[in-house]
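Listed next as structure tokens is one chain, alone, in the form predicted on its own.
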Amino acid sequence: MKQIPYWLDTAPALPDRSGKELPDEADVVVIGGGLTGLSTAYHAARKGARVVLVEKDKVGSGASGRNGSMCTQGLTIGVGEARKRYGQERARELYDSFREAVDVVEELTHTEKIDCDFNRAGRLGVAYKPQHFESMKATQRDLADNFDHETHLLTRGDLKSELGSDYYHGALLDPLSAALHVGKYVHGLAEAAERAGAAIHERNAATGLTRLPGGGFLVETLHGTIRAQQVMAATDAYTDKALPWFRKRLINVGSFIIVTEPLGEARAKALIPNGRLVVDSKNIGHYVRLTPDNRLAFGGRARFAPSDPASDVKSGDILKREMTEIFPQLAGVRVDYVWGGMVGFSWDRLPHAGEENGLYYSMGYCGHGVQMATYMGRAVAEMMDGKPEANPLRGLGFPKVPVPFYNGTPWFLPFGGAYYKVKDRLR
């Protein structure tokens, strides 16, 4: 069994970007390479700025590498409660944003022609109570009348045609989430930077950053000095002490994922039958889908721990058991990868971007990272290019983590975790 994504492992080999002298200084410095900073780096060098972008270990390391490689619709607070914090127009604007990000990852793959399997597979909302239905019938109305989107409700029954699996209510269908590789996106994305200019320089972690009397930064790194006149911080989940203020404001929650070995066509669809992505109602619950080469990926919390070898171990097995409850024809089934990686929420459970201090920030994307990530990417390059209204997330602030001297490290994470579980027993 393999401990590395399989979504890097079945890429494309990365080229080696270590090792290459930095220069002396750059318009945009973007720290981190994940899908925000090369979203970043490449609108922003597509508009003319010299960008330098470093990363401590390699593109796609982390979180952007790390995931259920799913490109989903839909904000993480819902649409009810986003209209009772801000009102329908502003919960419209934040929804839309969201619809809009789907889109432009897909415009980038077909614009610079990244071949990473995009395709609008569909998102499947399945309910794991009954309860759960009856309130996906009372969002399917609110979506359709009050956000013009429109989706399907699929009753137990309709559900046996999307699902080999009686384990769930019935299911709320959105047909333009999408599916990709992350692992062949995330290299193609490097890809277009370098093309469109930005340098990327990989295992060179930014250790230090000071503001400058006359305007810019000095950003301090492990292997050279750069001066710049705008930086933006791309870390989210992986942010160091060398950002404090960001570590204030971001709980880091593991996420742990299982593929199966190869299926076949037959076994996999009957499984899936139209390929949706899977994702149930539970507080604690799980995203599920076909990989390409008809494996199953079996996503979820499993358990409230940080990513490490030993714990994604402990957490492949939790995983198994759980795929196999939902699964049961997959009892006997091989398990091929378990890995883990960090997920960035911020305490209001939505994203957050804008400029602190001078410098540019997007993070916290509570699960929704593939798709805004590339999206408030791009808003960032035209933040920098003055242009502060192309941040969807405007207004927002980013609130910092109501704990007593709570510095990055979510100590109360079990805790938090034991509740939940007990309100997915109860509710």
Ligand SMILES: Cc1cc2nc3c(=O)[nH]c(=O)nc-3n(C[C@H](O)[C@H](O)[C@H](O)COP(=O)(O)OP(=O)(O)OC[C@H]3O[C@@H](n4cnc5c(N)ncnc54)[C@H](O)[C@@H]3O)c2cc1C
Contents of the next structure:
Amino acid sequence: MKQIPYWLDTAPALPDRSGKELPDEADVVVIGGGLTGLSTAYHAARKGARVVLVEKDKVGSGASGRNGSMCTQGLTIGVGEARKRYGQERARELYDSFREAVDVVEELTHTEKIDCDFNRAGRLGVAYKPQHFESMKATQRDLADNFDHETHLLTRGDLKSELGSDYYHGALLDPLSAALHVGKYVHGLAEAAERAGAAIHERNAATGLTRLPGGGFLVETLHGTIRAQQVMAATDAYTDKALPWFRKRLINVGSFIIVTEPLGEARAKALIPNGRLVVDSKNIGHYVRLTPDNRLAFGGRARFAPSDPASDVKSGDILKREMTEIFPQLAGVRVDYVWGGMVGFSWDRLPHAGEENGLYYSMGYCGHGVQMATYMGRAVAEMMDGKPEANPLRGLGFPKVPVPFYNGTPWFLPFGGAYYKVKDRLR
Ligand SMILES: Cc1cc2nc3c(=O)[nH]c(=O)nc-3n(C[C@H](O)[C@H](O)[C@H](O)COP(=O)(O)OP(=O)(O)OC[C@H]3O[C@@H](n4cnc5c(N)ncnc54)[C@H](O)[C@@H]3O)c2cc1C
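Form predicted together with the ligand, following the form predicted on its own:
Up next: the whole complex, starting with the chain shown before.
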């Protein structure tokens, strides 16, 4: 069993971008080489800025190369909660930005000819409890009436044509969500950023930031210092002690994925006949899809633990058990890959972007970063170009985690996790 992300293992080999000499200055320094950082670098370089991106490890080594490869629609907090908090007009604006984000990913794959299997496979939100299906009915009407978004309800009977499992009580199908191969996408976006003129420096962490009296920053890195007019923090759940302000605002949660052996086309099609992205409605839920070579990728939170090699294996065992509960026909199937990664959550479960004392940032995507990180990278490049209105998340603030002395280590997660697991069990 391989303990690396399937998506990185099956993407073309990434070039080594380490060991390059850092220039003395740049217009823009981007910290972090995931989708947020790469998209910011790409869009800022296209505007003519001299861009240097520093990445602690390799591009895509954070969540961007480790995720479920689902480019899905929909607000993290749901439309009802968004309306309650911000009113219909603002909820609609936020919803539209999440929808437009998928279009931006699609456009980029066309403009830059990124061959990453992007396709509008559709997202099947499956109801774990009968009452979840009832609330899906209300959501479907709300989306149609107030958000111009047509989704389709599937009863338990209808679901038979979409899923080889009778575990769920119905579903809501969103036809616009897309599947892609995120390893190929990250790779293609890094190449596009370089073609646009950005320089990517791997295995070079930013270690400190000093604001300069006349404006701009001095960025200290493992391999030298660089002056920059503008700096972007694109480190999300992998934010380290170099950026303490953000660590007080992020709750980083481990998420894990297993990928089976190739199942063959017929067997794979019997599981998810139309290739949908399946996401269940549990509090501690699962996300499931087929891979281009007919394996099943089965992800979930499994345990409230950080990701490391030993933890990933333990989580993989739990996921395998849960997978065969939902798909008993997979008992005995070999698991070829297991890995984990960290998901950056904010206290209010919305992503946040803006400028903190001159430092630009975008993070806290709460598990919806494939499309939003790309989209927000473009928005931040606009903001850096003097267009603050390009930020769809403006005015939301970025709340501190209201736990005394919190500094980025979420010791309280197992307690919350246990509560939600019990809630899920009460069917
Ligand atoms: C298991 C899993 C499944 C997921 N599934 C999905 C999904 O299906 N769909 C979806 O939309 N989202 C999903 N997500 C979330 C999504 O992957 C993230 O929201 C998104 O990738 C965040 O991108 P990013 O560029 O902001 O951060 P990252 O990709 O995490 O990149 C941050 C980078 O910053 C670097 N870094 C940190 N500190 C420094 C420093 N001091 N100097 C230099 N570099 C530094 C890190 O090495 C890292 O490469 C999932 C996440 C995980 C972990």
